[in-house]
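Taking the form predicted alone, here's one chain by itself in structure tokens.
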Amino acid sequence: MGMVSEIREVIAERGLGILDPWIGSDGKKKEVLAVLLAGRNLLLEGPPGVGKTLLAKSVAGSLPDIQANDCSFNCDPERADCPQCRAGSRAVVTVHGAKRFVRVQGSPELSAEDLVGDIDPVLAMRYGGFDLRVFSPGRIIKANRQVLFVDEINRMSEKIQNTLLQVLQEGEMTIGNFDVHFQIDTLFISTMNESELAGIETLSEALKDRLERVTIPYPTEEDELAILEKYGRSVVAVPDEITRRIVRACQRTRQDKDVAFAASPRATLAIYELCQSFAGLRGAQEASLEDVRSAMDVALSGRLSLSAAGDEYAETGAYITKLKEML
């Protein structure tokens, strides 16, 4: 059974429950699952910290366990045909669903060899440069029968984007002195931050045309409160009203024209947990607004960046001081 058939069966059985770890609208969950049901390549676009990676991991976590040969190509034992399996018998291992997840971190320094693979010089001396056994697979090939997750795909150079496109579309490439032909059965999920953010490159037109884009927005106030309840570390009590004020302060930065890089849900979570630490340090059993203000200094100083319109604050610290006064 191929990956698309597998995910279709899982969706038919569990529906939106596949994405329960991610807290957000059912509408967005439906968009994600619709792309996967169609067997299309998924691109999740949104600001940092909104759970794009969590969505991808949730898909992998829903997959069933499989049997695979203990080879770099993750071969099906009944249809093993990679160079490593042809060279000799391989042990059969169980790959658990949550482990069927291969991550590639997008970066300008990423090379074709990282993605596709390269020739192992030691094996080349043993078998000769033209023997397929000398080929050492890269991350894409290792994603056979797994989720291939490419984080920040648009930080790759256009050359590497085109390499990725070739592999996904044609399933073959030239490595060194010989052609390597193989089929990759994968669910392809990628992410990118909002295209208007500074420092973000563009996707090549050819690759963009083969990705179905789903935008992931910042969570609503109620969803962000639910995120804190589900994922926030609890050391001392945080009154509900104080928790809501933390969320509102971070949401305010996302609506402010003076802010270029706003407080992400990770920042909200950091403030929530740090305010408990400050309360614990003074021996209290409950966090106060003053603990929240101390936490904001730590959590936001390295995260917020002001836009040109925010010059009146002179520096980020002045803006954080304003936020603390508004609690």
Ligand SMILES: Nc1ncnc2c1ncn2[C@@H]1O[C@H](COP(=O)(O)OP(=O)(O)OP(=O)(O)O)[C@@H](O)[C@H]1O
The other form holds:
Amino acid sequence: MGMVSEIREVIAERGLGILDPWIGSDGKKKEVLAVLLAGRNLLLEGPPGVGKTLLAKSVAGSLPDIQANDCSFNCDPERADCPQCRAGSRAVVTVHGAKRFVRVQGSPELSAEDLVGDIDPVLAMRYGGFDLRVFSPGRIIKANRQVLFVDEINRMSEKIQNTLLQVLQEGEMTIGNFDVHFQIDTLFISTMNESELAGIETLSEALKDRLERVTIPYPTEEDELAILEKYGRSVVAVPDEITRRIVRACQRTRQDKDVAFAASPRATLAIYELCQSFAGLRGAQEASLEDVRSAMDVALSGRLSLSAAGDEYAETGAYITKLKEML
Ligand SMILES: Nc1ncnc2c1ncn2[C@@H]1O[C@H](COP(=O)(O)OP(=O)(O)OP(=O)(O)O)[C@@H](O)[C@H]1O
Ligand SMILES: [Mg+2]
Ligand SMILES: [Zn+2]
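Form predicted alone already given; the form predicted together with the ligand follows:
To see the whole picture, the full complex is given below, headed by that same chain.
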């Protein structure tokens, strides 16, 4: 069964529930699942730390376990047909749903060899340059029968974007000398930060036209409280009122035009956990606002940055002081 049929079955069975680890609106969950149901390529666009990776991992986590040959292509044992399997028999392994996830970090340095594969020179001497056994497979190939997660896709060079395109579009690729056609069956999920935060590289028009873009917003106040409850480590009690103030302080930075890099939900989680450490260090059973202020200094000083700060550290420090006063 192909990946698209697999995910369709899972969605038919569990509906929006497959995205339960991600806390957010049903509307967004529907957009994500609609793209997968249609068998199209997904682009999650949003600020850092809003759960894009978590969403993609939830999709993989919902997939059933499969039997696969222990080769780079994860061949189906029933119809194994890759160069490695053809060269000799392979052990059969069980791949758990959550492990059916291959991550590629987009960067300008990423090469076609990393992505698609390379020729092993030693094997090429032995078998000759046109024998498929000399080919050492790259990340895309390992994503066969798995989720292919491309983080920060916009940071890849245009050349690599085009290579990726060819695979997405035709499900096949050509490598060096070889006129080979590997059908890669994958669920494609990519991410990109909001444009104003992105680096110089952007998405090529051709790639843009082949991705369905779902924007992932910052969580609402209630959702962010739920994120802290579900994922925040809890060793010392944090009164509800204080938790809410932590969330509000972080949310404030996201609305502020002076802030270039706002406090992400990751920062909220950090403050929530650090304030408990500060409480613990003074032997208290419960975190206080003062503990939150100490936590904010640690958690925000390296994260926040202002849009037009002259002396960056001095001004960011002053901004954090203001946030702490408003707490
Ligand atoms: N909407 C959300 N639901 C559940 N957890 C969330 C949500 N947003 C953020 N988190 C939590 O915040 C942390 C960061 O999430 P994640 O790594 O998935 O974000 P991201 O968008 O991929 O970030 P980046 O852009 O930096 O790669 C995780 O611990 C995750 O549990
Ligand atoms: Mg991520
Ligand atoms: Zn194989």
